[in-house]
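Just the one chain here, laid out as structure tokens, in the form predicted alone.
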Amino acid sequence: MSIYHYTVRRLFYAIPILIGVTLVIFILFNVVAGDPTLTLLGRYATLQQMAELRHELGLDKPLLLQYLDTLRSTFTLQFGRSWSTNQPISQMIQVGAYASLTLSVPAFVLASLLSIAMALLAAFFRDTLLDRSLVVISVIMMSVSVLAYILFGQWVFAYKLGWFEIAGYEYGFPYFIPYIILPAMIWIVLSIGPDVRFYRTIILDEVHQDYVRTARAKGLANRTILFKHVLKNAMIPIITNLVTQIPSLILGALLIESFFGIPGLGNITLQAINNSDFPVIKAMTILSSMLYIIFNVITDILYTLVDPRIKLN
């Protein structure tokens, strides 16, 4: 089967799915949360008020109106205004994934190759004090709460030695550089330690697999064995965590955009979440399942260039 016929009939298939991710997230908003306007007009709204507040918003439709749109937004990528902005939400997103991407694919891009890198040298000395070292570091970096990086990269780094900017961001290369080198330094920080004992496992379940012990019955350096032979038979997996990570690259990150104050998606996120503003939350949440639904495809079709024992069925 080509490339071409399996992605369409992934898709395809892709559609039940997400109709019954909105379906699930449209009972979650629109009946297990309750009344929204109780909370955006506050505990002495009148019931006059609340009732043309909810008329406004469209919320005395019949619930089945309210899901065929909510399902139309989804397959149309326009999802109204936003309740506390009035901005509409397809702009917002717009916006808001250039900051979170000049922010995330620059720190998604080193932390990768550093995390490879470093898990290749654990593997190469294994049993060695570098080996126990970089797994000893990456263990405590695990354990660091992102809040202590974050706090103590801006304390330290931004106040004390004025070496960045604390907070802000500016649209347009490469007006942005200043604003995001040290919030791209946290977000190294915190994916190398996963990362390393993650990669670093499965290249060494590959070490000891029989096509190993064969190329060293032939001769071959170790070197030749582990970058040449290891490392193309880990890709597999070392291929399913880095695409799974780009849906979040996209989203951005809640924490490092609120604390930096990078108009991203992972901040205008939170801000919706803070004012209750569901539209907003509803949109990035069904967002959120169709970029995993879509890299889960692209992840099964990488798999057939890096192995070609594969086949897509």
Contents of the next structure:
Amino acid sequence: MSIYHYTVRRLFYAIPILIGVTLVIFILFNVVAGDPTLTLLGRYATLQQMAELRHELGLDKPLLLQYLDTLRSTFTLQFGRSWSTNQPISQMIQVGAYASLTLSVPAFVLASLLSIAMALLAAFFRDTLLDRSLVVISVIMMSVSVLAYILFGQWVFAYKLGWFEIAGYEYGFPYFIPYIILPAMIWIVLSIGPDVRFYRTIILDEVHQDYVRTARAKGLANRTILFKHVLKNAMIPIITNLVTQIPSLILGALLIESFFGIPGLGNITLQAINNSDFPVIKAMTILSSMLYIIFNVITDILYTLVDPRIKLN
Amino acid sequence: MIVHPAPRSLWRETLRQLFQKKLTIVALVVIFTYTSVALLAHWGLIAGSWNTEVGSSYAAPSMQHWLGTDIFGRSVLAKVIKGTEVAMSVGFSVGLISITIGVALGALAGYLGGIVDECIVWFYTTVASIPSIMLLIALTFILGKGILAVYIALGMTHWVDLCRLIRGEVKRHRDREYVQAAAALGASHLRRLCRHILPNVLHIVVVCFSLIFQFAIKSEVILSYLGLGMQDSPSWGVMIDDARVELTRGIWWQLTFATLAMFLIVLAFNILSDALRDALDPKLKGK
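Okay, that one was the form predicted alone. Can I see the form predicted in complex with the partner chain too?
Now the full complex is given, and it begins with the chain already shown.
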């Protein structure tokens, strides 16, 4: 079976999952959730106003038709308009994605490089003081609340010391840099703990394999074994972990974006939550699930490219 | 005749290993203390009057108010204690809910196989594809606000990993000799699954419970920040969220002590999870 057939088949398998996602979201928002017109019109709405708004939003259609609408918007990526700002959602996504990516891409790349390097260091010096303290620090860093990092970071480095902008954003290449430094640093601090531990376990998994013993037996230096042999083999789970994180980059870090006033997708989502803006929340959920599914397919394809042992069927 | 020493059971061996490491003992002591504090607060024996004014607004920590006071002059210490009750109950309930869903679905899928398996796999792949934060938001949106909504929403987003693991493990055990032997003795499917297979996969549940517990405590803070969490109880999340407006005025104590309280219990559960995994999962031994 060729790689193209495999790709097509994997994409085909993704369709039921995508239908499942839209179904779950549809049930949550269109069936279980209460009447949104009540929240939208406020307390003094008349029944007639509510009925009119329901008609306008297409909420008086039969459920099956409403679901087909949701499904259609998933495949055409046309999610309609926001209930609160009346902007087309696809346009909001385009603008927001830019801001989100300017923060998340540099933060993600730096955090990943740093944690892989630290994991290699820990694995290389395993069971020494360095390794143990790296593990301990990772666990300690993982145990602090996300909000505490953001609040303390913003207070100390932006407010007290004034090294960075407290909040805000400007579009365009060099202009956004001062606004993203501190959020990116907090992002890195947040992801290093779990990542270092995860990568270290993966690398140590490889260290116990037979080929490492063979390499050691033929007299290779520890360094060569680790960087040339172990790292190459550990790359598969590392790549998986990296690729499956990519969808969350586009949504950005909800909390970081909202604290630092970065107008990305995470921020848009939070505002939509505050305004009971169902179409935007639905669009963001569907979008991020779709990206997750697509990147999972990409991971599987990468697997077959990297590791010839994995059979295509 | 060779006399073998009586083999210790897995659980007794695990306990022995847990009590061998000083760090794990410390973690267990921390967890025990938090549980006691939570129970005492629940029965109203301590911090029952957290809602009363004990001093001026925003009094800094002093001999009189050890951890300071909040905007309404309430004791931060009492609020931290009351928050412990909330956090422990969130951890426990969420753990229980996710384990019930995860084990039930995972065991069914793994044991029955076929179309049931495919449906359950489809369902958890679907849930796993929706970013947990979005699912959480959607669920709390529907369930409304309050502690019950927090339990259910968090419980319904944290079961997927456990379900996947249980399914795989039950599938592996289903065709083992001991299960066949039980079947030959006339054990029903239910008995084979519950009496014979499930005890053999219980170790996964224990490790996952410990992980979910601390994860739930951490997630509660985020829900509170989003305004979807606790309403009239002083949870750590609400206290940390309050700090957004307090910090610029130099009021650091609510944030610091709520963060510290949370940090200790989450750290203890992280240490316990690691120790449990080392003790219960022989594949990972010696790493």
